[in-house]
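There is one chain below, alone, in structure tokens, taken in the form predicted on its own.
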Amino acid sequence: MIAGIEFGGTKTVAAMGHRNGGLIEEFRYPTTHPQGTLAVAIEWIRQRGIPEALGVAAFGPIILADHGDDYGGMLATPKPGWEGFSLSASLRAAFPGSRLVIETDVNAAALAESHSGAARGLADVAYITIGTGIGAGILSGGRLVHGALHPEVGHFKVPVFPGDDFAGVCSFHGNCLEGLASGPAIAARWGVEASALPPGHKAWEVQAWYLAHGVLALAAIVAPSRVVIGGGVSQADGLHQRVETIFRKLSGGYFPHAEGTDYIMPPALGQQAGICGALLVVAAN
């Protein structure tokens, strides 16, 4: 029996499970200051045995290119608090004993959507979350991919909808795909959250237009066989649908690995994607 842990920007979980990504019991709770967030989890796991591994499915950007002294290392984040505090010492210290294994949230969610969800069965696999923020977790081969940082999707540049003045609400590049189409940036720039949006609403053919550029460069640059877009903005009907309309006709018929109809598709795991990978990660590193 092993433990999971994944630390969203609005919620973490903890669970007990199997190697196998499957879960015996999770506890989801508010994502606060890191501090609180861990001791929650922490104590909840204790409180179940000590496991013999614990995987995790952190937000990033964090520090995984070796298991140093650094590895868990939260870098440069809008998430209050978090900036510099180490994953990796924390759990170290509270499970002396567990191995340790730490991932994206994003790459976990890829992770177990191949395994056991939209994606089964593939080896190459995109997976697209849009939420606080926008990341991809990115399988090749079989194998996640990191190289000096994990990837950050989130941050490319796209081009802009026609029209569109909208100077976007990253802190850190304005108008990069996040800080144009994550859950803040609909908020700022219609005035309600996503889920206020009716599904006629011009919003979702902006957000469409957005994500669906996205989805070309990941088809351009690392060819994935499936596109899985899952997080809480990803819920709007037909979303799916319409990103998948403007990347046929943005894509030109190019790439034949994304020629299947069923390309781009919501998560079949849904909302426990993250911390099922949390614990397939354990086995897979």
Second form
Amino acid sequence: MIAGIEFGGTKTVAAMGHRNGGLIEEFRYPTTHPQGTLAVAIEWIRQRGIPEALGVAAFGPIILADHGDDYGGMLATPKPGWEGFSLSASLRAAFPGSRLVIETDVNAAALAESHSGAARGLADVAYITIGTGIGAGILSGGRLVHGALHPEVGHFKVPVFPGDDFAGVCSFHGNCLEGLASGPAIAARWGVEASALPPGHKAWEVQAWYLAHGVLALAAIVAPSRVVIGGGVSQADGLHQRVETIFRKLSGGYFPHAEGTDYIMPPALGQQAGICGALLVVAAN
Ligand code: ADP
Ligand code: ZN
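Please show me the structure of the same protein in the form predicted in complex with adenosine-5'-diphosphate (ADP), now that we have looked at it in the form predicted on its own.
Below: every chain and molecule of the assembly, starting with the one above.
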């Protein structure tokens, strides 16, 4: 038996389960300051036994490069109190005999969707989340991509939609993809929460156009055989279809791996992707 923890911006999930992602029991609670959030998960897991291994899926940016003292160290995050906090210090102290594996939330979701979701059985998968931020997890040849830190797909520059003079909301880059197309970007641009914008609103044409450029970059650089788009904003009616239509025009038929009508898909695991992914990362790393 192993344990998993998913740290999200608003909620945290602790679970007991198996290396194949199977859940035995889970517990969901709000994410607060880091010490308190960790303490709740640690106590909940301890009451159920000492796990052989502990898999973690966390928001970032986060240090994953080696398994040293800075493993799981939180970098510049706007979440109050989390910057500089080390996930590994608390978790290793609580479970000294358990193997600890930490992953990004989006890599864990990519793994889970590839294991039993919308990209089941595929070894080359990108999972993009569009919520408070934009990020992507990448599974390439069955391995999760880290690079020297981890990909930050939300922060690359995309061409500007014709006539768009919106400055963007990213505090680092202004109009990077996240600055133009995240939930807060939509709210700032149109003065309405994404969840309250009707399907016929012009916002969705602009939104799909930006996301299609994001998918185009992924198709060109890492060549996934499927792109799963999740996160709160992805629940907008018809968004995947709109993105696919624009992506088709942009790609000009050049990418044989991306020609299927099921290239861009919504996630199939919903709320379970993060915590199943947290269990699965143990065997994957
Ligand atoms: P987080 O990144 O904090 O986990 P979510 O993934 O839940 O957040 O995304 C939150 C964003 O999703 C908000 O901007 C919200 O307006 C938007 N959202 C939620 N539901 C919908 C919906 N049905 N259609 C479009 N946008 C939505
Ligand atoms: Zn940015």
